[in-house]
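One chain follows as structure tokens, the form predicted alone.
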Amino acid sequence: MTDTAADRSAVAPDPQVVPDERPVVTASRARMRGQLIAWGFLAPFMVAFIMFVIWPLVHGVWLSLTDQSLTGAGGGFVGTANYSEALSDPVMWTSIRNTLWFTLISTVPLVLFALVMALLVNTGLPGQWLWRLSFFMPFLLASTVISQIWMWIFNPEIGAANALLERVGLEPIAWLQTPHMDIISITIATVWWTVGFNFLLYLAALQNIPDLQYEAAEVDGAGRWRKLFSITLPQLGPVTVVVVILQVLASLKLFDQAYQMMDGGSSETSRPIVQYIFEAGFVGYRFGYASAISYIFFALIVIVGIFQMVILSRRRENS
């Protein structure tokens, strides 16, 4: 059977016919339209981000290079004079030391206590809803309420803390008026206030551990402690890293409870760096100097964050 010329002409495409490019143009327009819609949804957030994050950050850098006052006086460019003064200010370094000390002594119990509380609740204690509520309830209270409660507890005359010390035969303590005891008192109040949040994180992580792992360990003859150290704690490693990072960043920003429990006063052993920034800017009226201190503190937070990231990356490499 042979092909005729008519058949070949019917099958072969006409070279003069140009393929229709309208679907390509339509797809391009659809992508552009999708991008415009996406930017439209992002626009409100971007405007708010620029107004409340980027602009204050840039304006703060400019303020730190001036002698701007809260009264409106000054405002002239002074270069790095504020930074030089801050770096030689012993009160600033003392405040930073207080903040770092508070971060250290508060982070450890906030991690350990939260872990123990979550383990106890996860074992199946009767009335679990009551335990969860009682552990988490303080976290829902405002800092002013927490400060007032613990100011009563630490009252040297009628406080429950000294009443407990007297019952066990110890001398009463002026908790908030004694150097070095004031920061410990603030730490105790902070731990009681915020441990509930870490407790929930640990409890959620515990409930996500598969029961099959514990059943397999029981078949192999593993006891309760063996399962704790071989299964539970290794599984809680990622959430522990999250808890530590969040707690360190939160402790570095200590201000509310310290300022309120000290009744707005200043103590050499309990003044955090954020309170000193507040005093320099709103009590001493030196906005430029306060901005310089805040950016030095910001650099400290960046260093701590980088240090934590390095430790986390090394742990992932070793695991």
Given for the second form:
Amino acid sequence: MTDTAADRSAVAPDPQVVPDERPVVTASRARMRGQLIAWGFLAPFMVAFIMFVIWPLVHGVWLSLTDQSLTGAGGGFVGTANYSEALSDPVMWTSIRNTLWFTLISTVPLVLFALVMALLVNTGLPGQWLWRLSFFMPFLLASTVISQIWMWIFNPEIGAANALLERVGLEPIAWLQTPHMDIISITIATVWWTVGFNFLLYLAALQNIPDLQYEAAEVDGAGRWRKLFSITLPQLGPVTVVVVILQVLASLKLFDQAYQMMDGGSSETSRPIVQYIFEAGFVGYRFGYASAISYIFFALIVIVGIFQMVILSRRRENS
Amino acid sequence: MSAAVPTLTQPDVTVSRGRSRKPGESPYSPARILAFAALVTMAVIWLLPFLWAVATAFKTETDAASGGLSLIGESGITTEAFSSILAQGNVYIWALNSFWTSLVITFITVAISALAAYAFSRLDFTGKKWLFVAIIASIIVPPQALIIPLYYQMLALNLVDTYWGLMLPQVVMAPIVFILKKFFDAVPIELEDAARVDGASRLRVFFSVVLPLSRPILGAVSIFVFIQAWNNFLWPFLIINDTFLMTLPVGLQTVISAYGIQYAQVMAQAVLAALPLIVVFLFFQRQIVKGVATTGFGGQ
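Form predicted alone done; form predicted together with its partner chain now:
Below is the whole assembly, all chains and molecules, this chain first.
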């Protein structure tokens, strides 16, 4: 871990044994040199890190305490007025509720489908590349492409979804135009789009389970299902923790497909919190207010993140 | 020497062909047939939406607007929608913009992350531990929460509606530093010491010993960064207003409403936009799958 060359020259001459001052000076000079070299390596990243993460993070706090407008007007200190306004703003609360609801209804299928897909593909059936292509390819597509395809499928008059419903004798649905149904439609598109990522994580974990365990179980006479429940699923515990944490954090950041599939508009039941930041800042021009909502969103992420860590690590300790 | 080269710590997803059936087990056992049927069903469900889009793109506008489930319209197959999209020309510009900005973002991100990761792995400096903790902790900061102050900063720097304004804020990816540091930690230090004894400087060692050894992991993270940059929507959408500077995802968004009811054209555009990454995936499936799996885990 340490710079071994600098260490050697720093440690070798012990100043207490050798009264000569010179080696100490060389040692400190070598250490100075080491520091400079290290900072040379770090500088490019640190400059970008401070400019594009630390500074916006700090400046955002200041903005959230002002009435700054996108037009350049305002900018006076208003204390915590933006925060108190946000906390009593019903639109902010519904957008948080929509975000949490979406996180719940998207995470469950995104984890379960991924697991089933990976288990099936991992049985070694022929056509491996085709399965990977089908399940993973959508993940590579841009959100706009996904949105265009699914807006077409969900089109109430001529979309494929309603054509299918009619074929099996059900009533057509106005998928994206009905309150509460809109967020479910967005969830369906999202599951199709991003399940491939979780699928790959599960597949990698499955292929990491040592064959030896299965062979030992077979010697003991374990059948297919026994092996699944006693070896495979328990071994997938750690990766499931990772997949769930990543998925929840990703779902909380919903914006692209929700904004696009509602055609840039929004409904009371579909608008996620990130879209409200966007609307407050770039449609309403209220940068101060939008900054305050950004910090409430950030707090939400941190709270959910900590909550998950606590629950999942406790569960792991128990088992 | 090759024995000492560390390999990716994650399993190679593509080399293993899955758990094959027991010796002596019939390939047509009921369980296998059932699994196969389930797999085919799911694959069909996952492929259908895209096939539908492709089918619509090859219809006439009249056929596309008449709906229904048939994959081929009454007037047969036509490339009309594609030719009218391509004739407008914007798609080329957007694809080109997406391509080169993603390439530059990937290069800068991987370069500055690798340099920093090397310092954290091998060099000694004051405040190393705290700095590393700060960088790792920043992973929890959602980029969406920074759009307002970042946009404000870009206004002040006069970078709104420029390529640099589009690219620069995307080059800080803390997980990449973490993944590369973990990799460098596993490179045997003896290899570097040998070069250092021969009088090579740190930078020299980094470029001629460490980087060549890290080619697999650098490839893996580059693929991941490129896909992210290629598909990024929110920031490019905010910062770019000029049609000629737009990336593909942003450009497509502007025409969703503009085209209104020309479904065949909208689908042709979606298919064209999807094509580059699908082709790349078909050729580099192994590397992409490995890159995403490795990086996805490494973020932990």
